[in-house]
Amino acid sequence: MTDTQTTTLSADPTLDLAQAARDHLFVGMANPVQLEAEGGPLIIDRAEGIYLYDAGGQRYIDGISGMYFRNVGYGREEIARAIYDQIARVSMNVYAGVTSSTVTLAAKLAQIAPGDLTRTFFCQGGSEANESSIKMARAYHVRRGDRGRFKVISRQGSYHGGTWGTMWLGEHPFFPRTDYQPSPSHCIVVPGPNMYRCAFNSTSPEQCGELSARAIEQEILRQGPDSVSAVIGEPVTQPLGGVVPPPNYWPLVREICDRYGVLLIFDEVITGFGRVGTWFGADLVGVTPDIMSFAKGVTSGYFPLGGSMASAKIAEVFEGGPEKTWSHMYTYSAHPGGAAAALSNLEIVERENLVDNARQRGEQLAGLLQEMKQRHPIIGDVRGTGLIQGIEFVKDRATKEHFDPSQGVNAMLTAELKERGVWLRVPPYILPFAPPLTITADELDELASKVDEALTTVEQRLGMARG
């Protein structure tokens, strides 16, 4: 081991931990040189409500809910106790056996899920949930004798996971895939309905919605309907700061999928369990998918858990003799600790009316962002709903040109926010807002005020005149 790889203890344990992390951890989407330049990684010592506290005692508002998952906030001891009680009693399923907590959770999800979504396969997180949903869709067609249906259509500006299979779905602008070529031929990508940058130069949201939906239909016809298994998308798209599609988009996509026998999969890993101000994004857009992926908010991140939920139509094709069985599982599928965490978490969401709070705070946030847009020339667009919203910052509003990455505007914003006690690592041209659903009106005002100050400072550094 070289000197640069060796961590020795010193008088400052915070420095020890930061150096040890740089020496011995692969920190997601970062490298040791980058982290050291930023003074990180952030060493989190404790957390409560919407706040994080680092090892030095500095408090930060968590503006991104960990990674869009801490819906009920930090410090929920009742969830921790539920996990402990469950795994102290029985820590894992046995092959072809289940535990009462997982059965109870599956029944609860069938009760609150949209439409006739009724049967759940549990896994460990969002990537596995989408992987499972894609496999379920393909297996469904095989059971029906349609073995040629293997292609999946997704949309630009979407993200569906980090496994080798899911990473090719959508085109996340901030997660390059150049290390993992070649791309698989069965993954087809079409434009998404982002009115601010509509691929069809639409003059109205309705036109953008229709043309974006028709792009899916055209691709189904171009590929051949008998070769397309599913269309997958988030009801509200996250990577670009909560792109809410025009109201006509998802109903049209639903009609198109039904017309050609293609399954519709909703990725509700982020939008599920209250974040958009309704229980699920499907409730917001008024469309029920054939299969729904979920994770994150189901346990608020207190335990790794995700799932793939099927409608009755999908579930019934896997019933019958052994040849009908869906051949799919993971070692930790339906972990009882995760189920216990989810049941406790969902009880908090219901008891504290957090879905409605997300709606109310979302309306408040939308107003605050519109006010900021009037004052800040760096803001090109504000968008979103509930507590998944965002700012797209631009060099020039008229042309919608982004800043050159070499200017490091996102790093400037990240640093200014951190200086003001907001933890929110800003991507290249999107400043996302996704605080815990427990955030109060006063706390949201505080968060917005700090963002406003950070934007002002960065604009001054860039020489941009305020509006």
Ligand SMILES: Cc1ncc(COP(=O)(O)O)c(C=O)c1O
The other form holds:
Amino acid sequence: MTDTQTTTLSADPTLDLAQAARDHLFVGMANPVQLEAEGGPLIIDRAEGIYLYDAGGQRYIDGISGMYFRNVGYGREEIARAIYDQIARVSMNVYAGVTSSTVTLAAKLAQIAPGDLTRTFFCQGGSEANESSIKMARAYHVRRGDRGRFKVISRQGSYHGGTWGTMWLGEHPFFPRTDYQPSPSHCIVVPGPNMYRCAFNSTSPEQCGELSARAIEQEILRQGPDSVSAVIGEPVTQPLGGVVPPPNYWPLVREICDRYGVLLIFDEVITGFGRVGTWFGADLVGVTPDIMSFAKGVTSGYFPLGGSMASAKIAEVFEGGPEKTWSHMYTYSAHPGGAAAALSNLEIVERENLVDNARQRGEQLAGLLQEMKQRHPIIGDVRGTGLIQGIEFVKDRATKEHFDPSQGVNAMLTAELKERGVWLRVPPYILPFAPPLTITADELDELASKVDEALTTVEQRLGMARG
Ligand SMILES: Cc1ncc(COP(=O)(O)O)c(C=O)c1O
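Compare with the form predicted on its own: the form predicted together with the ligand:
In what comes next, the whole complex appears, and the chain from above leads the way.
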């Protein structure tokens, strides 16, 4: 790969990259003034394992795996080679055609996915995966004569994508949608089961789980069950730093969906492929959805790939003559380069026991964060499982009050972490952790000690007394 590397890297040496980025790029969800104040966007020059290096040679631990996708870490030449070999042989399939890598991947997914999720529609990423899943759910009902079922219930504190059909699902606390109002009438949002701030003021996880699930039932009844197509949710929710629902929540939601003929869609875009310490979030919560969306960790970001998997019950309504065809596609659906990347990536996950490592390192991380909580008054709550965890930071632990955004505490933390060689962009009041699943015990200790130092410095700047 080294030969091709030198010929394919295409930076223009005469260009001032930082200036050109300012002039010519929209950097997703980033504010140009803020980036300017930070010295411009991070320009990654190279990366290896859990570390990335900027153009000046500064090394950073990637604390959030790119954006929750770099499960097998950086620098996997075997994945790059698998993509190269596939694309050199067949660069893309043809209309109504498939390639062997895509079929092999679909069969592999059927083998590892929970329950009877055995048929996959491939697309390019998580938003398209969820878009496909909600279209699949809607088409399923129509095929069964339930034309009125078009509403989708999602939960506050969730994110399901940036396309028009998915951006109104969930309510990501840090992604305002004010530029895009009005919201479409099919998207209904209910509280999620977050024990730290339970919408029902529950005192026990059991009760919070029960009441949060019942909120979905009440909404189905309020809307009229015949109008509801699906409930969508992530088994463990990322935007709030890895909210793990109480154990009774998902089984109860499953029962409720079945009772009213509503489909259950799991968004496993982050939780899939080992991050929670099991292969899928569904395995962790012990519930099989009717439809499952995936992306990110399926290729560890080496190629854009996502998909939507149907259970037997769903797949069978699309079986039969031409009138049964599911009318849905994207030009680049089932890209063979993506399939080759995924097969190689999944082989690494299996060979290196990365699912087990995520579980073990997750236990280590939970212990480190709990210990830090004893000493840092800024930590209101720690949560999560496997390698999706987070800290909710607060101004006052007793009242759980957040800092005023004008204090810029998240920017302060981001800067302190960056200075110590940790790449983590901190949103308001949540400090997320999702390193690659390859992280070792020593590397995790290194990450935690840098976080510890950064928290100490920020607390000192804020004049907070140590616990
Ligand atoms: C849970 C979840 N679903 C869907 C998406 C959208 O995926 P993408 O950005 O690949 O379209 C994301 C992105 O972060 C996500 O976290």
